[in-house]
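Okay, so here's just one chain, in structure tokens, the form predicted alone.
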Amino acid sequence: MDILKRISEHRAHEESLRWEGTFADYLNIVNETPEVAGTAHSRVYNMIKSSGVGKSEEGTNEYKFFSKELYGLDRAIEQLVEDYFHSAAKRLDVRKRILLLMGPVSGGKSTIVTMLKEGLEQYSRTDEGAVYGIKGCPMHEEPLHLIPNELRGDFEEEYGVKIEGNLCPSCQLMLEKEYDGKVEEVKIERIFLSEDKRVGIGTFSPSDPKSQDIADLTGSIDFATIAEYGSESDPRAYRFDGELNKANRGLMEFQEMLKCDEKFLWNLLSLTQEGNFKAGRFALISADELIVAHTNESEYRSFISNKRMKHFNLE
């Protein structure tokens, strides 16, 4: 009996954890802690920090994030976090680069990748690590794309932080028929980044370039909706269902990122380079997500010979 009960108090602890209110409440919120709006770069590299630094027998940094379950990989992992992750949470350049792990096989590369995912899951749970979206919105999008562009100058001058991307194609449908284009009155959320239920971590597996759909990554038309809506450019005709979609706010592995058919790398090279991409018969999509590959160096050294691969930034 005594699992039950751990459970019970694991649901009440969950519960515990949820928050709603509207624009307004939130506001308050990233008043009093602006952390809160950072991106996904800034999240992550916030996660590995707050695990604790030490000194390894080398004399490297030592991010005990990591060192729970990799061992003899200290300058490398210094090398990840101190030249991507530092440098990419404070909006350098380098978070306009795809992430790709390199090495051999049982190299760890996998393992960095799922410590990465269930480090978030677990660090949207804590108060330092707290993620908020707007209610209703299929790529729980960050709260301030609320705030007219406008007026974006005003409120990081008044509040030090800075606004990036614009409302999807269904939040600026839900502000005009919900809420009457109130922004102050908008539901928003907690939200916990989860890889099971599609929440801020997603996975794409490439497989075979004459079936698989762009539609996996940028999500697909409802065509059992398009005769109530009437249009193909109706957001409620949509599914915003890929995994660009719903790894918005975090984190997207690429398996075998390198094998992959070139259509599906032009949707990445908008979004890493532009915060942006394509899809359907809407304007540009914001997102906010760190993509992460994995390969091996002979993959890698085959990827770059090929001119027409150049334009891809890979860190």
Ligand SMILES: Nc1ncnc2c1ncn2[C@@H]1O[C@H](COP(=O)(O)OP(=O)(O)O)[C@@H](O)[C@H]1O
Contents of the next structure:
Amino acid sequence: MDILKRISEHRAHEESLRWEGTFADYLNIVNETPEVAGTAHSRVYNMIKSSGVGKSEEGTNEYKFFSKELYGLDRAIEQLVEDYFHSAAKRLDVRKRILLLMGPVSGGKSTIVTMLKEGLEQYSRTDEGAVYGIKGCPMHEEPLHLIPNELRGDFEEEYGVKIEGNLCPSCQLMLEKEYDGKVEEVKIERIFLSEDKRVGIGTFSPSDPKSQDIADLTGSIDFATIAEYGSESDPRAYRFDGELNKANRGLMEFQEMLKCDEKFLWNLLSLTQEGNFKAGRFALISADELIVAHTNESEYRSFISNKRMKHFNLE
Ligand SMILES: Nc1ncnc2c1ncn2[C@@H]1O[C@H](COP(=O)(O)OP(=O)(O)O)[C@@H](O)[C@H]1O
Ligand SMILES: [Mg+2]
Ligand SMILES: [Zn+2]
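Since the structure above is the form predicted alone, I would like to see how the form predicted together with the named molecule looks, so please show that one next.
Then the entire complex follows, led off by the chain already shown.
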């Protein structure tokens, strides 16, 4: 094996996948393949299905995406895929729940999360799994957010695609300043999910509860530029670089969620229930992502015995 040759082939392949065009071009893509504008949940479901489905010895559906690495979990995985991912992909209410994997230590929880993350990275590099975002958006957001609210009804009828969420503050400003409001000219690019590059995949791990900053989730004011723009509510003086921002379009793993301070959970609740969260001095920020947490049974019991926590929908 000539590793250098393989590396250069790999790079050439990555290059060949790149795509950049205008919003007008993107609309043609959506017209031909509406799945590109699907939700994060539907992307995960399509990815799992694309590895194939067989029958296990007990007669359950065997999702090969998972069964190639995990044994003896067919029943639990069938439930996870069909009751959660499939229903969520159809925009049923379960998608408003945070996915909490509960099981014994070494039961495969972390493995499931890792498989989903790596799977999404690879899937976004396939034709069926292609994802597009607004070029220059710190959250690589869905380009269809560019369509004004008043026109969405007509669009949905014509294209058969539902639009959820609103343009982020950074893109609103960009649209006005760089494109003079001309939506059709806005540059769109294909995006490749990558945990390393913080595109569409994130991990949040609570540190010391006393020093933990909500900014780790929602982004923060950029003190270096605030003097230049004069206001905390100018999006140029804000860094949309929290885990929730970066994981938009894909998945965020929430480690030790049940040990986390309540204020973090409220942000998540708003995100999963309403599809948006509060960041800095802005109106709500839209985001579309799957949130996966994992825990063991004793931790879970102590969590649910705390009544204040009853609002958290955990699947
Ligand atoms: N059902 C399973 N089939 C095969 N390997 C498994 C299974 N469950 C766990 N493992 C292996 O055991 C190790 C620990 O699993 P992990 O996913 O870290 O568990 P958890 O996060 O639930 O504590 C990993 O190497 C994983 O691959
Ligand atoms: Mg684990
Ligand atoms: Zn944006």
